[in-house]
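One chain comes next, on its own, written out as structure tokens in the form predicted on its own.
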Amino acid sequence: MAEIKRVTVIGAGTMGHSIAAISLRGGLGVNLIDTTESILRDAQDKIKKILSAQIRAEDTPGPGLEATVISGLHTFLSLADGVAGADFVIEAVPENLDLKKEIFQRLDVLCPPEVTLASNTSGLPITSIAADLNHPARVVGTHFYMPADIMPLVEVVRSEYSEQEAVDTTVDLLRLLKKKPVVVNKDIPGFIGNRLQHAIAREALFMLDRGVASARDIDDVVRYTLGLRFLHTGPLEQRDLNGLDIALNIAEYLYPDLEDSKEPPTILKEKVASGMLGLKSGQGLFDWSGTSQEEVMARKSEKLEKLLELMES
């Protein structure tokens, strides 16, 4: 992999201050770009805190490592000048494809061919924003799980252009940062998680809907059976340890009623349609009323670190 010293991320929102953290904690320098001061005073709010906890987690000693780390980060209003010397772009603006597409074509004539150009999304097509660009073999897709700087996993997605070489030093880049990437070789909607996770959505979904169990006793049943599973065993892994054929007999009884309707079921049209959005709106399948969305997140947070330092040890 050609050396890379410095990151530039494109969006400093949800995504991008926490793509920014986790690559001046891996020794980066960090061009962070967004569209007002303000964003971008926030932004490197978050990112501090981030870091200030990640060093009070590892104990790592040495005074002021804080500020030396985050002496790496430099902020832009300007898109040329934040990607000027930058070894690897990530862009991380809004799920909107027109809009990552514009992005791309302006990077591809300011980034020199060599810049590998990774597009962070949970789902839009690769190929679609590589498609126009003249450099196309160096694009690949991001897809960093929320919260980012916690979450270890990132798929690296292959587009109907990307050469080897773009793969391959998004991976080594991933790793550096202490990720752990997968690729996916199909430039497919959803890519795997986001797949996986609707298919057992809409299931779960379907059942609420025509009252098999209350929306608390379904999840209690993939927390406390398929969540602890799937730390250690994966459902593939999970078939060879069962027996295939006995996942085959399973199969052909329970696939064919298994959910797989095209469309959303009805319950989550109509609490779209009342307004009852989940967390952010205090009401949706659960009651989040005298709750808010930072202590929610700030509690999974905790417990995600925590989960994952018992995993590791």
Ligand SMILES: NC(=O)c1ccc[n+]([C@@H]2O[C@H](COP(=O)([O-])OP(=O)(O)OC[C@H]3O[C@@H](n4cnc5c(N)ncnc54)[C@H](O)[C@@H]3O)[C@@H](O)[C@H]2O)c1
The other form holds:
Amino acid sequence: MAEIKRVTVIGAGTMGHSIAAISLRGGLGVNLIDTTESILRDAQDKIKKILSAQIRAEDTPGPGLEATVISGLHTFLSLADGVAGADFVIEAVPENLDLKKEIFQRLDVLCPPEVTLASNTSGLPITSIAADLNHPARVVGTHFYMPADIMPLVEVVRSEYSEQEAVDTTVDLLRLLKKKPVVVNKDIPGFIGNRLQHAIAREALFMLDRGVASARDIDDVVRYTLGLRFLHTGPLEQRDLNGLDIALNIAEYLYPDLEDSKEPPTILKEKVASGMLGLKSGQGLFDWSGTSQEEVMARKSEKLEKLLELMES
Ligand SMILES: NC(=O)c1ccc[n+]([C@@H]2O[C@H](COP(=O)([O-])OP(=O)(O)OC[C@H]3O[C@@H](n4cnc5c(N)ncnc54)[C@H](O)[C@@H]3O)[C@@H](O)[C@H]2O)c1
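Okay, that was the form predicted on its own. Show me the form predicted together with the ligand next.
Once more the chain from above appears, this time first in line as the rest of the complex follows.
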């Protein structure tokens, strides 16, 4: 792979700051771009927190290591300045196809053709983002999961134009950052993870709508059965463990009854229309009143880290 020494991350929000943190921790220089100084300052504080926690968790944190790592970070308001000297660019601006296309059009001109350009879109077509560029072959998707500093897996998405070298460079870079890259060979909406996640969510919302069980009980069935199993065995390997004859038998009688609506479920539309958006508004499918978003997310991250240790043991 072309040697990567400096990564530019565009967008310093939820995903961008934590992608910047893992890149710094991987020994790379990082240029971080956003639209205001205050967003960049806030992102810098969050990056310092992530790095301190990671370095503290290590057995032998060296003296001054934190300062050395953070010294690799440079922030920019200008795209042209922020991509100068970058060997790899990751875009993490809001999920808006027109905005992403506009940024990639500019990157296509600003970055030499050997620089790989990656989008962290959750599911917009990478092929659409790359279309109309002079060098579309160097564009791939890098779908990190939230929180990106903890979740190991990244989907590397090949567009209709992506060349193998861009895919290989991205996979090598992610391995260097101690991530687990998986190559998605077809640029399908939602890639792999979000398709699976939303297939389960659609069925769960449908059962809630039909009064099959309470929201808590439906979630508990997932957490205490599938959730535990999925730590060890994915849905395909699990079919092998059960026996494919049994999988076929169940598919024949159960699939006709599974929810296959092309429309969002009524309960989702009703909740959104009445401003019940979940944790951020205090009410959703559950009652979150009086709960701090930060505390919920911090508890979740703590548990994820413990589970990961268990998975890797
Ligand atoms: N949040 C998640 O759980 C999650 C998970 C996986 C993927 N993603 C994807 O990652 C991308 C970023 O999501 P996010 O949650 O970090 O969003 P966010 O809103 O938290 O952050 C986006 C940042 O981009 C900045 N920005 C907007 N326009 C810009 C521009 N022209 N130049 C530079 N910066 C600009 C914003 O100021 C903001 O700080 C989206 O495509 C999203 O779908 C998000």
